[in-house]
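Only one chain is included here, represented as structure tokens and corresponding to the form predicted on its own.
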Amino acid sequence: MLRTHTCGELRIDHAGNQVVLTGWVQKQRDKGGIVYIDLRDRYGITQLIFEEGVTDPALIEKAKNVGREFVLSAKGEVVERYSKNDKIPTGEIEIRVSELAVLNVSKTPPFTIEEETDGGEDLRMQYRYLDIRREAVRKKLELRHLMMQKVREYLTGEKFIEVETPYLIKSTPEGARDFIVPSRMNEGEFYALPQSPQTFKQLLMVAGLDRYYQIVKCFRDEDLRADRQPEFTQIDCEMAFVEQEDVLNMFEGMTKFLYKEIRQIELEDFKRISYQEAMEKYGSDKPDLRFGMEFIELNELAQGKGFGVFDSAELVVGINASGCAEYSRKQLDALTDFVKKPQIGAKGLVYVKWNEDKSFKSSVDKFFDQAALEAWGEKMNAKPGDLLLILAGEKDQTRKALNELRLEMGERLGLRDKNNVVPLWVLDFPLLEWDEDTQRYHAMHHPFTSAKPEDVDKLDSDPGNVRANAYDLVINGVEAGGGSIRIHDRELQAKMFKTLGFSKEEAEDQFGFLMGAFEYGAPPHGGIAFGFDRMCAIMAGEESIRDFIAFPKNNSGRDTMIDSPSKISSEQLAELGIDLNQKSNS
């Protein structure tokens, strides 16, 4: 090795030792008679000192000519620092350098490689290899590494077997858009990159590998957000001979294990609510339960009083912002502007202040007297000093808008503390959802999800009210993972495809291999998949997954560092039998 120690491990106990460090120049400070260099590697920062009267003058001159991000090797004695730095672990010592070698020079970086960098996201993504040198990014990749270790430790301990499944598979029409890969050897035919290993893990259950997992890359050609990437990683799991309760217990256990091992947090047993309850109380299938503000419906109390906005609404519903009756008109106007944003979609906001003197002040005083407003307050479990925020309109849209307002209020009131971890299971999702554009049902999760046993008979008579044997794990308002008990019977799977609008021929063409496997003793099975990148972000209390991925794509799905995607040569296209100039026959 070119070094005896890293830049993060030396302490006062090492004083007097001769050491060799290697790393990058974080900073160089020329103080006249003394030159300091902060040398950085993956493990930390150590200060080097070059002092007149002690250090060779030629060495001091050499130190004066190094710049940021130069790669150095420094040999010297560990000495106690005169002015200690309690902000870094090596802050009690420094290296009095006797030999200095420049292993490589560096151009001036396009942004400062420090905790508080001056580089915007686009610039940092273009020079990602420099961005990773920053401690903030490196620690997130170290967390990812630790998460992978601990996931494997837990699942291996529970007798799961890790199996790799193919990346070149068959395109299917359900779900998001596939990334397509042309085949040179089979001209005119294409592979697809997997959106998940769903069918393969079910086949592994048929094969008798009763506990499977894989930390696997998946691909979806869809619009991107901060928590989405075209390629992402899943913790993909499946179990045979299980019911829903077995899966929930197994992976609640895994989540508790990860939090205990990585963040030293002991989680209590997870709450469970139905999809219907989540939508009615929080307007979201991934509610943040770190705080209350449950929705309270006011139709019976608020309608029929001559206020047209309420009288014409399908739903009148509100939340109680406890202790916010002192909000100013400016603050209330800001909340009104918030709910009227196009992405929120409300037409307005009604507020009621329950003042400390027990009087009421509202934006609808013209239509409702004090007794009526007090009845609202009582129904919403309010007290003097509270603020009621009320929306009205079409049911689904109003709940969606109030969910956004609830989260905004939680943020403003400091109730969404990332150190407060509240997981829950959301259960009993609808199996199917109606699509007005295609005039047919689509699977809410995927077409292999089984119905609740007591709802199977409704597939023919009332498919819209069939509940899925499915579950999502939600942590602090973010969906961490989801899964279901699968269909394992060929006839039931065929019925499901029929309900989804597949002809027999289409079902056979797309999924005949799976239905054929079901004829050879398929066991009852179910599983779950966690978004691994997202789990890392949740574990760290962050919203964006990008810094937990070594080389992420931007919002346009581009890797600006290597400039990808890019065009390929006409020779490559010809080999694949692709003519981009050929007019479509459609």
Ligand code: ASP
Second form
Amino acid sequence: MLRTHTCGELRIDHAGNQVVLTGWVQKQRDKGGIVYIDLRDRYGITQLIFEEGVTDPALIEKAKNVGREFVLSAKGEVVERYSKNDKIPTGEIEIRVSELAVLNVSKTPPFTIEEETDGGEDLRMQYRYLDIRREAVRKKLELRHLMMQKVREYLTGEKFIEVETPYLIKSTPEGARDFIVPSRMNEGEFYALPQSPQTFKQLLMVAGLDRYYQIVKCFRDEDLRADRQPEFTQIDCEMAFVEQEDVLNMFEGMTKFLYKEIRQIELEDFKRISYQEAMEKYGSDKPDLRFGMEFIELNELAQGKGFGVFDSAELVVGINASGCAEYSRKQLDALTDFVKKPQIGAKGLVYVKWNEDKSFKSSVDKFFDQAALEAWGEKMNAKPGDLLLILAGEKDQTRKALNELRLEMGERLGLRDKNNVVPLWVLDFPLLEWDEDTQRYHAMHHPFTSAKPEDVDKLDSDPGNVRANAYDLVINGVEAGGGSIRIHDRELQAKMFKTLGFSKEEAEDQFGFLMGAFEYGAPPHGGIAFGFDRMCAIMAGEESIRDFIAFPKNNSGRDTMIDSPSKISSEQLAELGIDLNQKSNS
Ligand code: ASP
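Please show me the structure of the same protein in the form predicted in complex with the ligand, now that we have looked at it in the form predicted on its own.
And the full complex, kicking off with our chain again.
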């Protein structure tokens, strides 16, 4: 071993010990008669001291010449410090160095390797190996590691077994494009990387494994939105002989276990809400329930009074921003600008201030008298001092816009405290979703999801209103996971493919293996998958998943450190039977 201790473990009790430490130079300070070096490794920082009159002058000279991020080995005695640093655990001691070796030199790093760095995102990603030296990033990777251990501990305790499924497969539809890998040995044929192990885990249930899980990479080629990665990790799970209730309980248990073990938070039983209720009350299928501010529909009260915007709207709906009647013109204008942003898309914002003196002031005073405004206020559970914010228009769009406004107000009012954790299950998702572009139904979750038994007979007559045995776990407004009870009957699965517009041949060609397996005693089964990177971020109360991934890709799906994706040689292309000119010629 090149060292006797790490840079994080020496304490006052070690005073007098001879030790050897290794690590990187975080900082070197030349104070005239004394040179200090902060030596850093994964475990912490320890101060080295070189003092005139005590330390050999040649050694002091050597210490003066080390630069940031040099790799050192320092031998010396642990001594108590004159001025202690209570900000770090090793702050009571320092090492009076008697031998110093430079194990490697370093160029000046392109950004400071400290808690707060001056490096922008691009630079940090290009030199990710330097970025990971920062405590802030390293801690996130350590949390990820702990999460993995705890997930395995819980699931193993519940008799789940971890099974690896292949990465070179054929398409599993999860609503994105596949990443495709050409097969050299089978020219003209291609593998797809799994969007999830969905079909394999179902086959493992047919195989009788009963409870499966895997912490697994999934690949989805979609236009990247903020905080989406083309490859990401799931905690993927499946159980046989279960109903929805069993899956919810098992994974509510897992989530509680993780919070208790990792954050020492005891979560209460999770709320449950139907998809429909979530949309009506919060305009979102992943509502943030750390605060109320529920939507109140005002069609009945507000229509027919001559205000065209309301009269022509499918939905008039508002929220009560409690205590905000004092908002200035400028603040209200800012909110109006916010809802009118193209991503949000509202045409305008109607406000009603219920002033402390019990009078009303609104942006629609011309059309509505005080009594009318008071009736709105009452319907919206408001009181003097509150501010009503109202949008109107087409139902879905208006709800979507009001959801954004609700979240914005929650943020402004400090109601989205990251130390407050409010998980909920969203249940009864629609099975199908009409897609205007392709003029067909799509599976809202995926095509293997079963319908609620009481809705099955609507599959032909009213497919859009069939509810699924599907559920999402939402934590603080973020979708942490989702799953469903599956179809395990060949005929039903075939019917589902037909509803989704597959011909018999297409269904057979792509999923014949699964439907075939259903003919050999498939048990009832269901499961769930969690976005693991995201769970880590949620657990830490962070918004971005990037730093919980050691080597993430940027918004264009590139890894700028290794410069990928990249071109391949014409020899490689030829070997794979790929002609890049073919596309432009045809
Ligand atoms: N395979 C699904 C997904 O990736 C999860 C599940 O249904 O278990 O979202």
